[in-house]
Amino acid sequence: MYEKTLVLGLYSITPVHAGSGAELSVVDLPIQRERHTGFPTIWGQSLKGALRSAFEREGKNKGVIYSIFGPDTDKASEHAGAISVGDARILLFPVRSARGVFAYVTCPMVLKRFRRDMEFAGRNDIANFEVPSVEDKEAVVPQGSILTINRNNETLVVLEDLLLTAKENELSQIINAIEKIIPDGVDDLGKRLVVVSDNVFTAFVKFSTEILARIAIDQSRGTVKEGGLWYEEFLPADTLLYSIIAISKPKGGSLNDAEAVKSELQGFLESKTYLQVGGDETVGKGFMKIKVL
């Protein structure tokens, strides 16, 4: 049984490739996605690897580690970690604009389901706003938005090759609860904030991922590979996704209950700004910028 919760926001500052493996298809290396609605995730078996992992580098008592993640592999039998980790759903995905360089786009379903996780984990005061209707040829944005575009006395939103008709709303209500979970040094919410329809948001998060082709040299011929050509799906840079820990009793190692788990794991995480996740570390990918409550 699950004592404790803690909130995760991961706002991704480089490409983030969490990958689901390979497939027969343009892409031959996919990022990981709901089977349901195509959105983009990260498993919870990725982010806790990548939790251990930070906890593994900075030489953490081993009788903590076993405690919160449970002990090592050949030793799995003998006692869980501590920690349920959530798949980290996304929040905002951030689109090319005609102005303001790039917005953060969200949906109704996404904001309906963030609630929901938010009174799952007991954070009513994040779960605490409205969510708007938006049909698929709107674009609902806050007063002061640097988005929009007055054209033929009708003022658009254009993102990508996409002309939105901008319809400015009360939206106060959700930029405070995404800045709660939303690391420090993100300050321009409220002046890119976009929700689009859930049509529209699933094209973008299906279409507007980056592909980039990867390819490995035959160093003694100084030409690529046979086999060495590859396409990569990365999750783009400045997308904001969430996920819930759930903390129950420890059944082994050093702490003893779900409150010293809860503590040891949240003052780890508030030291750290930064946390790696998924494949391509050497090449600088994978950096996430993180806050917990």
The other form holds:
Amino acid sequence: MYEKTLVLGLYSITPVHAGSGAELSVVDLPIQRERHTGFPTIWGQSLKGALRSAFEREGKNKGVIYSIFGPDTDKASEHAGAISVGDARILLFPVRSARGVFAYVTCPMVLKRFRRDMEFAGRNDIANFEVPSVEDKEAVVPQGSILTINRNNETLVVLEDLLLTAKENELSQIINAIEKIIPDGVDDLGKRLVVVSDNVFTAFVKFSTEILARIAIDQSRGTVKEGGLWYEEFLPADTLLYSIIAISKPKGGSLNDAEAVKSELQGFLESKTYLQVGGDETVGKGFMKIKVL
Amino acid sequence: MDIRTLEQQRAEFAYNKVLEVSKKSEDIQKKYRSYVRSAPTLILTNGLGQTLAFYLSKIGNSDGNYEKIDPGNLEKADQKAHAYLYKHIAEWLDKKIIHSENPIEYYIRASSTEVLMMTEEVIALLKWMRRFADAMLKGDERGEG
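Switch from the form predicted on its own to the form predicted in complex with its partner chain and give that structure.
Starting with the chain above, the whole complex follows.
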């Protein structure tokens, strides 16, 4: 059984394409999403692969890698790795705002899941916040928000094309909880946070991801190759996700107990601060700032 | 009562419309296919209202009567293809959500939650349109695969 856990905060600093490959969507290359909610996600297997490749690129000791992640593919049947990497779940999604440039948007359902997941990880210090309720036409913002607009005695928040009525609320508990998993250098959460209804949040994560057209050029003609135009979906920069890594006693390799695995992993991730996840690395995509605790 | 799933109804509608276009000239088929492929990206990036207005500008119907666009009366293949696509989207919205023949006029008056519903419905329809257009229409030799 799992003896230890680590919580991983992932903040995208460039657009991320963790591709699904199996979905028929309106774009050619959609991103991974949860089936039942439609929320963007990064599957545990993708994340584990990204972590392993970061370890291997750093030239880490093979015995340590085998203990944590399991043996190389050709020897996969020998023993399993000591960690179980959970799917990265969305916590904050960036949305264009008429005032304050952009907002970090979240919703009650996402916050409740975050609380439940932190309880599962044994982090009751993070899971101690109240979740506000919010109607479809409302936006809950903390005092001092830079997103609000006053018009005809009404306070509004305009996100993408949606006009929402602003409701000020004490969100400091939530801000404190989220700040614990935000990587260093992201310090404007309190000014940009907004809680919208589950429905509105769903619409944003479905319709406000980045869609880019990409082409391949036929060098002999200088024009687009046959079949060389495709549309690709990205999770935008400034998205915050989190994942839980559960750690058990190693079954092979050179590490002896879960504590050793935890400290190797934590030490490595703390030294890294950046992780490359998903496709399109060579066109600058998939860079995430990480925090581990 | 119609007990088929919404997806089946969208598929039927998209299939019939694309089948209709497949009987037009090769030029119109190529253009229509390419516009259908880029439509979701246009909508997701610029919004439904902007996209519909863009199609109208491409159709260039100077008498301003957007309820009675007749692709047959237009001159160029790209005008016709845009007109077909606009009409198909408008017809589906009329049927399923807005019960009005003029989506632009409806869009202007709609609440933001209604706009979300319209957008969601058009995207869901375009998923089918794209599949059928890829399968049934002539494609451009270069570019769109």
